[in-house]
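Encoded as structure tokens, the following chain is the form predicted alone, with no partner shown.
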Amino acid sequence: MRPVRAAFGSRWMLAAAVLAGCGRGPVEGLIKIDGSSTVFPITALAAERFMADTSDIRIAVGISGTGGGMAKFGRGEIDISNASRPIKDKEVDKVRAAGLDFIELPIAYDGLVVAVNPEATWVDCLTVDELKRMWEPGSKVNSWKDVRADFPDRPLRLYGAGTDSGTYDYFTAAIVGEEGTSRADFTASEDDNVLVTGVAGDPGALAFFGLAYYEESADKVKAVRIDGGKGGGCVAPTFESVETGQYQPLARPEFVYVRKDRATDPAVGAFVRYYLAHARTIVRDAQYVPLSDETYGLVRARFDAQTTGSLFHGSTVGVKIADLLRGMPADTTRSAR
């Protein structure tokens, strides 16, 4: 599990905390977020926190993968869905068929790590070609030499995020080329724990995961440099090089978005102003890259504005989120609807 989801020891968190609302007495509300496993523990540190300064509201904090959250949230069962992707054009679709609307908020910066076993000293860096290969549907890549005729000729097992996940959506669109498209006989899992355990305990396996778990389990498993094709060789996955935006096609943004009509309660509206005040630190605190001080103001006065709708169609890949929110085009190597 990730460092700060183990905090608190649940697949929930729920509490309660004060508001001094500046003159104008407690603030009383509850406040119900669910969705991505990923982007779980920066918002359960952000709730954490703000709860500690505040009273009378409730917070509930679910992990249902970025697709069950979504799906929630289109049902108008939550405030706020958790997302390690855009929202998705069919997403879109049924939250406004329900009468709703969303804003949606750019909140840190993420990268996917291509792990192996410490054992498999034959593989240091991996172009995205051959990444494809391996992953594409219908693959015919099933021993490390298959791979690269310099590679030994043995097995070659599969690990990685459930096909409801916003990062199985990220990687298929980064890699293959087309978002929750793969081949089949991989093992997936939702825990990130599946994953290491699985590569750690056989020296063929691969698997992709987020960089902040990989921080934790880095003297279980070795992460592979990734060639992104566009000259600037093999690049580790490291915080410095998601920040700097070397790390492609791999690194990521994270995101919450906020139902309209439940922006203006109250409640919310502290819970995500404060969150965005305090992004940067508590982002870092999180393990994962922060958004710069001018990109996360941008999303504040997103967030200000009400400014409803998505900057993205499907998972854009090598964006460029302060462009965006500039009304900037996006410089993407790859987009999914």
Given for the second form:
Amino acid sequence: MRPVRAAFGSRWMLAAAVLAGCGRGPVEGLIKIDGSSTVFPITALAAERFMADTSDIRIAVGISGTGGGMAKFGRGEIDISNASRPIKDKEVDKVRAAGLDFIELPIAYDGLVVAVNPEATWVDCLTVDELKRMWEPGSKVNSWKDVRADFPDRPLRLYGAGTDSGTYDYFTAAIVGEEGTSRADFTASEDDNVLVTGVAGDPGALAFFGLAYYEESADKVKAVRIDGGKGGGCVAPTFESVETGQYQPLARPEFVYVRKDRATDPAVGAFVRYYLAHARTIVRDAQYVPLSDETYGLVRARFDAQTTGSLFHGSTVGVKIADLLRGMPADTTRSAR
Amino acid sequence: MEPTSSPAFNPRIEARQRASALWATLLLLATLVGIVVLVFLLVDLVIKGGGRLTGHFFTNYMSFDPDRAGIKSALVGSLWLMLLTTLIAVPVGVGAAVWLEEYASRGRLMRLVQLNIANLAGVPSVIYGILGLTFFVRFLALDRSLLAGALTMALLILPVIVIATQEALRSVPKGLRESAYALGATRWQVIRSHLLPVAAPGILTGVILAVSRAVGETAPLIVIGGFVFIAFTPGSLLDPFTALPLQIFNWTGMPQASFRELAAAAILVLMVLLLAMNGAAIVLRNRFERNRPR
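Output block for the form predicted in complex with the partner chain, input the form predicted alone:
Full complex below, order starting with the chain above.
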């Protein structure tokens, strides 16, 4: 059941309703979306399916990174911003300074996979602490032996997302403990395929990238299980372990931010409602991990109520989205880290 | 005199001929590097993407289903960009070159202008992207529209067109100008009826090569923030757009291997487009040369 049809029966009736309501033509318009490359496949897939049903609304989706998207959002250049991390306080200030406001909508989970070369048979599971010693600023870990005494003395080479990405921000927040800080001597690329290729060709390499890229290259690289240090033991990154919340702390929510003054626009409203109503299938088809039906219900309610503001205050490490949406205070659900 | 017995004269014919043959081989190899790389690239692309070059590849929009994905919006966007860039850059570029060659008096200032144009031709394209973003997208508030993209690309190729046109004007025999002036023609009459027609082949070649550079450029489009997913074609100059290089860039970054096949197919289309343009440059030049007033 599609939401537009569910509410109005058909596109023509919707058009008639709008005509009657505001004296304008059928719902048409241009929706501009930009931001994270991680969220791009989900939002663009939603746009593709939505436009197949509703030909009068045109949607353009760009990629300029979470930070780049937020900057455009703050200048009012776009209607919706894709983000692989929550909006930062100083970005909130910019948006508000421009006289705008936003509705924050969590739409999916993504797992970050820590991957090594298949020849690195010595490593199967790493603790967050070991990863922290590898990645923290000024780290002196240059050999696998420095990570754990029984690892061989092979050079360790690190690959990761570029420092402008939300992925880097999240990984450093979850592993190093402070967002945006890490050692500088690693190979950075915004293109996850580059990271996969790097690890596939280097027996001493270790990289982090999105779960979707691992699923497509599981024959070329090996995923390391992660011990979050909460007594859960070593957990492999899979769609299930991300969805159930066992894969911690490297599972993170993905967001879209809708400009409040544009949320009442019939085109934007119709698109966002379609997106949220079909989120489970869209997210799964885009190879990400959907939120629970209950959570999507809460997200839809948040959009319908036009609730503005961010629930996350810059960090999503260890938070439970549904609890936050239900209005539980953020700090009781925050992880102990 | 007996040359053969003279110790001072040694023709070393064999050694010189060996050296000559060696140089010929080296120079041939230098030529082959370019050709071999191009052939290798084309074969690789055909193997990877040839199977994706179906009819619907041209008529479908970008899709996340690789079997339904096409390049319609990117191809149409590239063609629009090409047309608009040409319409903007050619009158301005040719006009500037005519003024510089036929009107401007030679002096220190002129040399400075000339030096600047030559320098601009070598500025990396990403810099033009930043200029376009600051000036067209933000300052003139054209947003990330087709027009902003075309204006940026026009700036990018303007120096190349100016230089090519100047070269073409300079190659027009002096006698042609002088005899026209001697018959009482005004400066504009000389330019319009004599200089431009004679210089046209050179100008056209320069223009087409410059425009084909614009069609293949990716960096400025990424900087001004062309959209990547667009399932419609632009309806006005102020509509958002995408272009072939952006689509290719996006597809190569997708996790699924089938999108890299689509990228290969799109590269083939772009290469054919560029080869066609370069071919058109040659044909046009030959035709003009045949009809050239003598």
